[in-house]
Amino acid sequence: MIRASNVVYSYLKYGRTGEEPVSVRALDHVDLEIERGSFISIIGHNGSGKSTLAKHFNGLLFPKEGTVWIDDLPTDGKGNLAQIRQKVCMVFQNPDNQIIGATVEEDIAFGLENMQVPTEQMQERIDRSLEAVGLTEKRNENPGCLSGGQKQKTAIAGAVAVSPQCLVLDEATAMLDPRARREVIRVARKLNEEEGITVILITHFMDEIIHSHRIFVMDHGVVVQSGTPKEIFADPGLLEQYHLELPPVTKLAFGLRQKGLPLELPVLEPEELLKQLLRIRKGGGAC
């Protein structure tokens, strides 16, 4: 689906009137593949590379060196832009940067109408994507007046709406209460697991990323590490090497571990730990 060949990125970063920019290096010889119909994470600490990284999957951002093919399709490729951008949508942090329609419904159609959709589509469309993020009772209502979590599945619905074969959600529940995360990140599973849709997530919340099917760990623009969930969480010190942290029930597991407790760990999920935990009070050890 989505390829990175020797990837690098630089901008320059301005000071204080009168000084020189400075060049840096946002992307460092990048390389990874996602798989079609994946859902996929990337985390790092803040300046990572992971939001740049982003921004070249849809040709918001193209490579100083090296290339990015979205299928075969290079981003940087004269006449792709516009098959790239259908194939691969963004949600940002901010969906009142996104969002322009006076109703939910008009928001949608913003993009359908852009992409020149048949109007007897246009209606199916819209119908199907305010389904999927469970949104269809609020399609008249003014965007404005919605909560946080609500504004954020209407810029997803509206991405999907123009059925696209991969979305990626740059950092877009950093803003949201833990509710509302969690909501987002249910729409986001449903319409990979359902609609074969690849979800590439850009966060820093380690909990939204156990169900990853792969998980990608940036640091100074270098992809530093790659695995399963299972595989990035059971050390650690690798996480706290890069200025991450596990997820809070991971955490408790590995202190309750530390305290004599006989758990398998790495511990994704509450249900995973509780589970382990009876099974000890019973004595019958780990699971």
Second form
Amino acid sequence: MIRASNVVYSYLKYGRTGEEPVSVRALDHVDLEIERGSFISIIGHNGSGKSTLAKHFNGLLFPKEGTVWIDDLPTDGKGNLAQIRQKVCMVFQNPDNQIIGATVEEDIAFGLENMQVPTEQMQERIDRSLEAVGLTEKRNENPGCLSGGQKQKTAIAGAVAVSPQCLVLDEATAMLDPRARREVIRVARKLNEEEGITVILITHFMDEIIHSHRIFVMDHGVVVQSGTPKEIFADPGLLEQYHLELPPVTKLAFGLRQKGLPLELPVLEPEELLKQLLRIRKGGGAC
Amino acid sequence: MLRDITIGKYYNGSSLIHSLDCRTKLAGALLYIVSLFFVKDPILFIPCLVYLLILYRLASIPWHYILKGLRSIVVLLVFTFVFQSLITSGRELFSIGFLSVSYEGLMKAIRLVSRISLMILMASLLAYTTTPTQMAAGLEKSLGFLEKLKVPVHEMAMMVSIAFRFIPVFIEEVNIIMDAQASRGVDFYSGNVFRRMGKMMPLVVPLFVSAIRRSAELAMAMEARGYTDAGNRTRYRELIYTKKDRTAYLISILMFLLILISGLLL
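Given the form predicted alone above, what does the protein look like in the form predicted in complex with the partner chain?
So here's everything in the complex, that chain up top.
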């Protein structure tokens, strides 16, 4: 679906007037491949380059060196941008700064209008995407009156209406409260499982990524680790090295293990921890 | 002050007037406002008012909204009335000290005040029944012929509708910044006008910074959603005239001619 080979991106950073601008390398020879239909997470601390990478997937930024391929289209800014943006849609961090329409419906229509979808098809597509995110009864509301989570779901619906193959959530949950965050992640997972849309989740909340098929860890513009959640969370020292934390449950399980409980690590979900604890109790384990 | 601003006067409803094409409403309102300039005899304003009240009824807008529309210009109306009656010379009706009110002055004052009030009421009706987006779309289509003269009509309509979209966002932002500054001891409400204006500076600068940041983000989001400057887009809601619009046009033009002719004759 998406392939990045040897991608370098740098920009000039201007200091105070009179100082020479310095070149900052935001992406440093990034190689990665994302399979169609998978749920991918990219994690990393602030400034690790994860958002910069995401913007390459949709042709908002072009690599200075190397190439990003969307299916077989290189994102080099030569004419195939419209196609790329139809294949890969993005949802950004601040819901207020990405909603254009005066009503939920009108906002979802914005992308369709840009893609020159015929007017007759729009209603059906809007209906479907509203249903997919569960906002059907809010269709005529002013987006300004919705909650943060509902605004983000509006943005997701706007992306889904274009029927993309891939949805990039660029820290789309960062400004939401925990409940709204879970809700947005639930919608993203549903789209991934039911509609087969490839989801790329960019976040620094570790509990959101435990269900991903694959995780990429970024640090200083480099993909430093990749693997399944079990692989990534197997070594707490590794994440610490990149200023990242384990999900709370995983951390708890580590603590318990250190205290002598024979748990199978890493534990990602509360239910899993509970199951293991019950098994230990039944078997009359160490405690 | 800033907290009390309510913009977006749109009154959500599904009345006959709401369902009209916004170009029809725009044309109707314009014709009405123009015709008011031909009315000389104050008596004629009564049928004009009746027509307007019927339209308000048809739009199912509560009566107190009519007064709400006028409240903001009450000072202007009183001012106009007093000055017009005082400065116009003619047959004296009565006088208080050195001030005298003439018959002509009084008539002129009534005429002006009625004209301004009716104009504002008609414009409010338009705002009550049409969303800013509809208005922008209507203007875009009506002025579409200007595209041929290289006037960027589409871009301007897009800017207008985005500006409307962001008014509530910025009002909220102003409130947040004001609270933040007030919590650090800025007193926005005391001192003379110049002092208070000076105190607005710590409000204006962060607001500008955030507005610029927001617009950059919005532009990126729009680009990501496939918006280009080529302008070849399709439309979700096509503006199409229906039978209702034709009838409304007919009534508006009839009313216009009626007021015009009676205004010229009387």
